[in-house]
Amino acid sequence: MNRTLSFILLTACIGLLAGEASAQNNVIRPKEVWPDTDGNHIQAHGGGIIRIGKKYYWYGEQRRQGLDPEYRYVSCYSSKDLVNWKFMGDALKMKDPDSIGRTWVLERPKVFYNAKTRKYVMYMHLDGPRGGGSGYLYARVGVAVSDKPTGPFEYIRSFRPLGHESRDIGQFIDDDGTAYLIFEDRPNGFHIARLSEDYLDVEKDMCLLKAPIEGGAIVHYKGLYYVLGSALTGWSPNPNKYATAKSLEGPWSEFRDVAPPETRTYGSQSTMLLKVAGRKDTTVIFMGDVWKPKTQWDSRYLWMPVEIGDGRLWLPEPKPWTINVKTGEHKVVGKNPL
């Protein structure tokens, strides 16, 4: 074989491999390793997403190996297509802010953008065995702010929203732009609360659902609110459930399974319902975490378009899929090997 032919064949092979890699980057593969644009598994666990202009920002718990144990970290990634994510660095790096104790935790960070103050406001679950003992006794939310979506965020304070305990938190931004914090209050239930005008405080309790639910998520779709959450089983997955109402104040329907109960939500726990409204269609994405408590850096994500409408919310069996954020259309493209 002459050198010219060899070069042509080599170039063709490289082109095919590049094309294959490009095609893979168009597909979301639930429960598989999800590499960022640098090839590293995305570390944004228990996270939330906001959209600023044409960019999405994904914030979550940074769980990579080799972190300084004195600090807790919140990562930030950006994307224009919800598939290819660029690591923008750690938006927050913080030591124990309230003298909670050596085993203090920072979980489920959520960021809101306040257009009036032009500030990015991060809420987080702060907890630990303050005062001795074990378990989650602190049960507060922490607040940090930044002038940029990528940080650095500056910690301001912590508090118990409206005087209630707060563990798992979620975020919801309604179609009119109003921002809400969702928080689990172990003695009472599941709160949906409106944030203050500057987003630095919790202003009003819209509703208290008397249900043992955490990992809360809400979406507003065609005149109905859908609230979704997980049972209180810690790291272990369980059958997530949802309810509906015409108003955030309720009344809410009974909770129903979002997936076949025997699958335990396909091994995941809810963290957000992301609505992508495009020119042709609207896709609602179930964002879930597949926790691996012994190897937290290898925890995965289960993102999947849900079947939604007329009071029904259903999470189909996870399979590889694509989405066009401009048109709002999605398509399942294959079988899931996991």
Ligand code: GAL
Contents of the next structure:
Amino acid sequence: MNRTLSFILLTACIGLLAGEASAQNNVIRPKEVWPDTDGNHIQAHGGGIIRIGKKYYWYGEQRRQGLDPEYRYVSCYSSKDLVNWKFMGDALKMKDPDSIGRTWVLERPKVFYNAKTRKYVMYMHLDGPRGGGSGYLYARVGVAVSDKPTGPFEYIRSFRPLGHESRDIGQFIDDDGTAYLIFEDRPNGFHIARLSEDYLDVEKDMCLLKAPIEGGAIVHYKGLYYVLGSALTGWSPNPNKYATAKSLEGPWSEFRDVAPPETRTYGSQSTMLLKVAGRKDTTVIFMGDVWKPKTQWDSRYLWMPVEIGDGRLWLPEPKPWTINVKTGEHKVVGKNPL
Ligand code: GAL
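Structure of the form predicted in complex with this ligand, please, following the form predicted on its own?
Then the entire complex follows, led off by the chain already shown.
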């Protein structure tokens, strides 16, 4: 073989190996660009995840560049391993449904699957000032429904859950399958409320935590409920806190820091706690958003397995890590350069 030919073959092999490596990734890198299977940074901000059979679906705010400014979009991604995500399209694309005004917002979409009605039910935070300008005065949830996980979701209506103001929302599905909406009600506090049987309404307040907490998330772990959220500082990160209780009705413990307060939750804000119960272990993942308010399409994700048990919840310093969804095990694999 002459030299030029062997050089060409060698370069081709390296190229193939590199292609292979980028196509199948198994490392989650907190705060870095997270490419989907098409190579585009994932756009699922303020998101939520459900598992249907062996597939996970991740829904969130679609904030890619070049969107039609009249619409708001909710993206949908699917994955079998929580690392490699395929963009399934925009599950919801909607014009201002309630005539809120030009600057209306649709944030923190969350999807629940109702096994009885076989419908996918999306909750979203709908807000904006009536007639333009800025501000979050509308303070309602919107509901949309689809027959398929990937949409298209059809908008049904908006309302104030149990008559209360509602801004940031979170979702929680208990081990017995019961579905709850977490919502921030500025004048009163933080609600954990059960959905109606068809999931189209919010039926029962389980409790009202009189704490200024948003970005709400809950996990049920070894007989204890852990509720987690951020303080009310808009897009700027703050020290997120958690409390525990034996039942959703409470009584809840005091709120405590989930990470060293000076790191301001390592620059992130909570959106969900995801429990991955496998054959050998259970990993609970803190899912947070690292917001970039001026370049929202570049906002990042801080996902990290937490230390949890006996009433303590702790978010360790973010580092690259891997997860095996079948065994439920995770492993930290390196240092985070960020
Ligand atoms: C945050 C909230 C975000 C978004 C932002 C706007 O507090 O968690 O979802 O509403 O404020 O400033």
